[in-house]
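As C-alpha cells, one chain now follows by itself in the form predicted alone.
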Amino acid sequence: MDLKELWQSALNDIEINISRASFMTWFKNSSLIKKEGGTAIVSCHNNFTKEWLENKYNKLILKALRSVDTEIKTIEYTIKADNAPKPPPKTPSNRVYISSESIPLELGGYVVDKDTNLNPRYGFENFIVGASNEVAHAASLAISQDPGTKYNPLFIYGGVGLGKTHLLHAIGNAIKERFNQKKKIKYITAEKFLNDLITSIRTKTIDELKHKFRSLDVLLIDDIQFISKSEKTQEELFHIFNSLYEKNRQIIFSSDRPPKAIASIEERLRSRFEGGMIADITLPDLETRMAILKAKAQRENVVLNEKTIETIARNIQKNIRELEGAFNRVTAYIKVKGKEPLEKEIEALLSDISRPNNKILTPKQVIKAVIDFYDLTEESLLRKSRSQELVKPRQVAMYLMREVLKMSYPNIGEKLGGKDHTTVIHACEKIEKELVFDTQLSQEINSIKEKVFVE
C-alpha cells in the first residue's frame, strides 16, 4: 500500500468519527508525504491547521493510521513547502512581529465586487468551525458545491457578530469560483433591498428591479428581519422567492432570530422561510474562540503565546467582531511596548469591551431586549391582553427577570404593568417546563440573553 492509499484509508476512518464540517475544514488539504521507520509525516495546508491537528486530532489520526499499518508509532506534522510562512524579521524583543500592513477588520483592504456585492475577504477557508456553527457551515458548504438542489432555501440565524454575514459571502464567493463566474449571484441586505424597492417605485423602474432579481441564480439576503417594516417589500419578495424557487435557483437568508420569532411578516412568507433548512449559530465556546484568534494571528503574521490567546478568549465571550477587535488592541499594545502584556494588563486593556457575567443589569434592559427581539413596543407588552403574540413575550420577560435579575415575583409583576405575583409564578413555571422540550424557545431566550449582556 503506497502513501496515498494509506492516507486515504485513514481518512475514511477519521471521517466517520467527526462531523462532516470539521472533516472538510481540517483534513481537506492534508496528505501523508513520508513514512520513516515508525514515524508518519503529515503535510498540512498552513501552520494553524498543523497546530489544530497536533493538539486536537493527533490521537484520532494515529489510531486511524495504526489500524492500517501497525508499524506507525508516532506522527509528525509539517507545512507544505509552498505554503510555509516567511520568517518574520527580528525585532528588538526577538519575540513578536506585527506586520505594518495588518488589515483593519471592517475595511479589510478588499475590493467588493460591484456586480455581486460579494466581499472576497470572507471565504470558507478563513471561517472557523466549532460546535456553535458546524451545522450552518456544513449546509453552506453543501450549497456552494451544488446550488439550488440542497437546503433551498437556507435560513441562518443567530446573534450579532457570530458569522452569519461571513457565511453568506463565503457561499457566494465559492459558487462564483466553482462555476467560473457563470452563475448570476447577488448579495444584498434587507434594508438595501427595501431602499432599492422604494427608489424603483419612485422612479417607475419597478419592472427592471423585478427582472434583475428574478434572473438570478443565487440570491443572498442578509438581516431579513428588517423586511417586517414594509408590507410592499414582503409582497415583492414573496413573488421573487416563488419565481426563483420554481426554477431551482438558490436562496439564502440570514436573520438575528428564527422565522417564527419575526413579528409582522405575512404567514405565506414565513412558511417559505421555514420550507427549507433552518440552521442557527450560537455563541462560540472557549476552544473555538481561541481557534479564531490563532487563525487571525496566522493571517496577520503575528506570534502570540498560548496564555495571551487564552486570556483574550476568556475575556471576550459574546461576539466574534469584539474578539477580533480585542486581538487588534492587544497586538497594538505589543507593537508600542515591544512585549506581550501580562494577564492583568490584558484584562485592563479589554475592560471596556469584556462582558463579565456579573454585569449589573436593570429590568428596563431586559424589557428592551425582549421587545426588540419580538418586534413589539413597551406599551403593547405591558397592556392587558391575552393575545398569543403578547402573552409569550411577556412570559419570557418575566422568566428572564426572575432567572437573570433574581427579582421577587411581586417586583416582576410591578415592573410589567402591575401583574399579580401568581401570574408571574405561573409564567416562570410555564417557560421552565417548555424549555425542557422546546428547542426553538430555548434558542430565542439565549438570543435575548446574549443581547442583554452585549448591550
Contents of the next structure:
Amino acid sequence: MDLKELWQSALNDIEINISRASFMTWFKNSSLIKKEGGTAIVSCHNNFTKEWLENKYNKLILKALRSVDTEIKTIEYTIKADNAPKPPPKTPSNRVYISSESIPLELGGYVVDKDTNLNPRYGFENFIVGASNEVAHAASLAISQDPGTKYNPLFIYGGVGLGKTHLLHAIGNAIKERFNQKKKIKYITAEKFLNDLITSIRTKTIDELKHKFRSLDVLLIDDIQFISKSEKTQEELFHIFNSLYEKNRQIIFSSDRPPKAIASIEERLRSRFEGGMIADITLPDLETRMAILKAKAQRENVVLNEKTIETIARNIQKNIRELEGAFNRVTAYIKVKGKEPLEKEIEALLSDISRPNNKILTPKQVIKAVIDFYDLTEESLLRKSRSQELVKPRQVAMYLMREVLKMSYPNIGEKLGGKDHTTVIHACEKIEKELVFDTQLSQEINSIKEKVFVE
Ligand code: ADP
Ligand code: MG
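Having looked at the form predicted alone, could you now put up the form predicted in complex with ligand ADP?
Zooming out: every chain and molecule, the one shown earlier first.
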C-alpha cells in the first residue's frame, strides 16, 4: 500500500468519526508525505490546521493510521512546503485551540476515577440550587437516592457552562458513596462513546464493549447531541439503552438542546429520551449567581465584600464557567493590589467577558480576527474566489459583521471587496443555520469573537 492509499484509508475512517464540516475544514488539504521508522509525517496546508490536527485530532488520526499500518507509532505534522512560511500563531490565541479532551485528568488535586470516569470535584454539596436549575437538581437528587426506579431516563439539557456536567458527576458520585461502591457506574461523553464503539468494531471487540455497558447499574452520557453523527452508534446505543432500561438500570443523558432539536437523531431513540423525565437548566438569576460566588469564596477562603460579589454577578450573566473565571480575575487583582477593586475597576476588569457588545468595534477588527484565525491574508479574503477555504471564512466574517456590528447587508458587502448584498444575506443565513448543528463551527466563531473582544 503506498502512502496515498494508506492516507485515503485513514481518511475514510476519520470521516465517519467527525462532522462533515470538521472533516472538510481540517482534512481536505492534508496528506501523508512520508513514513520513517514508526513515524508518519502528515502535511497540513497551514499553521492553524497543523495546530488543530496536533491538539485535537492526533489520537484519532493515529488510530485510523494504525488500523491499516500497525508499524506507525507517532505522527509528526508539517506545513506544506509550497505554502510560504508563516510566523507561528501568537500566544494569546493558543489557548482557544486547546480542546477540553486535552485538559489533564487531574485538575486542582482532583483525581478522576479511572473506572467510572467520575470527577470527585463535582458533587451536590457544591452545586448551588436556584430557580434556573431546581427541577434538574431535584430529579438528579431523587435518582441518586434510588437509581433506576423514578425517572428513567433522565434527560438534562441547557446551554454551555450551566452545570450539566457538574450534575451528572454529582449523581454518579452520590450513588457511589451511598451504595458503598456496589453499583457499577460509568460516566462517558457521547464523543468518547462513539470513538470506543468504532474502535471496538474495528478490533472486533464489540461484544465485550456491549457486555461492559449492559452490565452497568448507572450509565451517564454527557453531551448526547454528538450522537447524531453516526447511525451505527445510534443503533448500538439504542440496544444498550433497551437492555439497561428493561433491567431498571438508571440512564442519564445531558445535551445542549432538547431531544426534538437534535438533528438527524433516529425517531425511536428520540422517543426513548422523551419517555423519561426531561429537565432543562436555564440562565441563573442574580441571586443564584451571587450564591455561587459566595460559595466559591468560602471554599477558597477569600473574603469579598457583598458589593464586589454583586458587581461580578451583575456583569456575568450567561455562563457559570465565565462567572468562575471572573471570580478568579478579581481575586487575582486583590492579591496583586492588596485591596478590593471598586465597581468601575471590576467592570473594566471583566469588560471583555461581560458586555463585549458595548465595546466599539470596527469591520477591520472583525476581518483581522477572521484572517488571523483561519491563517489567511486580507487580500485572499476579499478576492473573488470560490474556493472553499476562502468561502467559509468570508461567510463567517459577513455573519460576524452582521451579528456583532449590526451592519447593513450592502455595507458588509462593500467592506468585503464589493460583494452583492444578496450574497451577504445568503452567507448570514447559511452560517446561522449551520450553527444550530455544527458545534465545530460554533466553537470557531466563539474563538474568533473572543479574539475580537480581547485584542
Ligand atoms: P455544562 O456541562 O453545562 O457546560 P459545567 O457542568 O461544566 O457546565 O459547569 C461549568 C462550571 O460551572 C463548572 O465548574 C461547575 O462546577 C460550575 N457550576 C455550574 N452550575 C453550578 C451550580 N449550580 N453551582 C455551583 N457551580 C456550578
Ligand atoms: Mg458539559
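Since this is a predicted model, take the numbers as computed values, not measurements. Positions refer to the first chain, counted from 1. So that the term is clear: the rigid core is the largest set of C-alpha atoms that superpose within 1.5 Å between two forms.
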C-alpha of K384: shift of 2 angstroms or more between the two forms, rigid core aligned?
yes
After superposing the rigid core, is the C-alpha displacement of D146 2 Å or more between the two forms?
no
